[in-house]
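A single chain, nothing else alongside it, follows as structure tokens in the form predicted alone.
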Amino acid sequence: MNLKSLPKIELHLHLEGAAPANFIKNLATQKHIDVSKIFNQLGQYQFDNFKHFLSVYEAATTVLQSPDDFYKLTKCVLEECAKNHVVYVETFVSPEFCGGNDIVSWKEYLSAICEASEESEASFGIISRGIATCIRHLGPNSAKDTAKCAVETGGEWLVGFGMAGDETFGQAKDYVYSFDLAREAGLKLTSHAGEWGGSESVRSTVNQLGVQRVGHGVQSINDDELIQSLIEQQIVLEVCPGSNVFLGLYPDLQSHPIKTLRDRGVMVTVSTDDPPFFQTSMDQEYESLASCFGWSEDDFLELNRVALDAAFCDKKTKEKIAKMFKF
């Protein structure tokens, strides 16, 4: 079984978090910005825990200061995805990092990202779509501004609204306004939950924010009633095994609940989250899962079928992607 050549769908990839370390270092050098503290002696991103990771992540994004920076970033990230045989990817991108939630600035950044996306599809055969993402720990007011940016620019490329950041900050109900605004504009919804906030974080996110998907969601495994609810509501989990292990949420892949969740009937997908930060790739994720759980090509095809059904793109795009898998 050659998993590397298998087409892949990825639903949980942070655009800024997919920036290779060298990309950020070179950009920082050009702009005379010192970000040397966020790298180790091997030139890799370095952090001690999740909170530290968030600060390193935000430090890395400080060098991304213009639409042209995001154009180059998007081209770089999508080329790397294509090397891992990803044929469709949904990227989280934050208007907060693209002009400080200012709608006029955001439109300029988004235009550059869309241009890079179109060029990458022509050059590498990879289709991408975007999810405008608010940063939870920046608070509900910032989230409202992000939602307004998303509503103004939703369309063929920007298909969703989501929330990332520190899920232990505040409560899901604090962000209901933003998610309602996005929903009414026709955007699909997802939010990080159940990575660090426990199963109750997933329950409140699903019940109060009305999301179709949950980013991570792995701590649902600790709540049988919640698992049944996820199955009944057909909520899809965007699972990032390598990220969870790297950050110490689980000691190793064998301890990770992705197989148990799937075996119990929860719809799960596989993604990389922030691959350069967690030293992973989609090829590596597939190989590790196959080695650890004995999953076959049929298992991965089924995971991709779930991902395609859960994708936020339109029907015409889904039909195009399905032909790549011969679904």
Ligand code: ADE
Second form
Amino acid sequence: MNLKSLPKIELHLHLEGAAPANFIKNLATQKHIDVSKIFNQLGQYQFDNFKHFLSVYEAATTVLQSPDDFYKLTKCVLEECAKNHVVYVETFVSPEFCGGNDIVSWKEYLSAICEASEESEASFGIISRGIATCIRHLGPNSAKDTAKCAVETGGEWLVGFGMAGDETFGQAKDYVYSFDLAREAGLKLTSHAGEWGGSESVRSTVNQLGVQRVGHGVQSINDDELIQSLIEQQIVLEVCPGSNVFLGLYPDLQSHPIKTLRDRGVMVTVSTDDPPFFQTSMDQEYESLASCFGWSEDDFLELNRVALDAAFCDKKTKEKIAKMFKF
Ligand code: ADE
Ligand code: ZN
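Form predicted alone done; form predicted in complex with ligand ADE now:
Every chain and every other molecule in the complex is listed next, the one we just looked at coming first.
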């Protein structure tokens, strides 16, 4: 089976987290910013654990300082996605890193990102949409500002609101206001949960924030009642196996719960999260899953069908993507 040529849908990709190490290094050199400590001798991002990863991630974003930087980043990231035969991708982008949650600045950044998205669709055939993402450990007030940015700019490209960052900070209920604001404006919702926070974190995220999808959600595996309710409520998990293994959540792919969750009837999808940080790609993820779990082309087709149903874009766009799969 040639998995490489299979079309793919990716629902969980952080735009800043998809910045290749060299992209960040070159920008840093141009701007005379010293970020050398975030790279190892091979020139890769280096970190020891999840919290360290978050600080390296934030250090990398400090060199992304203008709409033009985000324009170039978006083009670079989408070209790489297209090389992996990704035909549709939803990228998380944080207004916090695009002018500090200021609405006027955010609009300028967003316009540059949208321009890059349109150009990439024309040149590489890849369709992309965005999810404005608040950063949990920056607290509920910052999340409200992000939600306001999202609400002001929701539309054809910006289709969702989400939350990333340190899941052990605060509680889901602290962010209800922001998610309510985004929902009332017609945005679709997702939040990271059940990566580091246990099944209780998934339960409160689903019940209190009213999300349609959960980023990771893999800790649900320890909670039969939760699994049943995810199935009943048709909540989709954005699973990122390579990310979970690289960050040490599971010792290897064999121990990862994606197969068990899927076999039990939970709707799962496959994404990379932050590919250069975790030294992965969509091609790599598919190949690893195929060799570890024996998944066939039909299994991947079914995963993509789930992803298409769960995508936040409009019906017309979904019909266009469906044609690329011959669904
Ligand atoms: N931001 C980027 N990647 C993340 C992850 N895996 N978990 C939480 N926040 C993130
Ligand atoms: Zn993520």
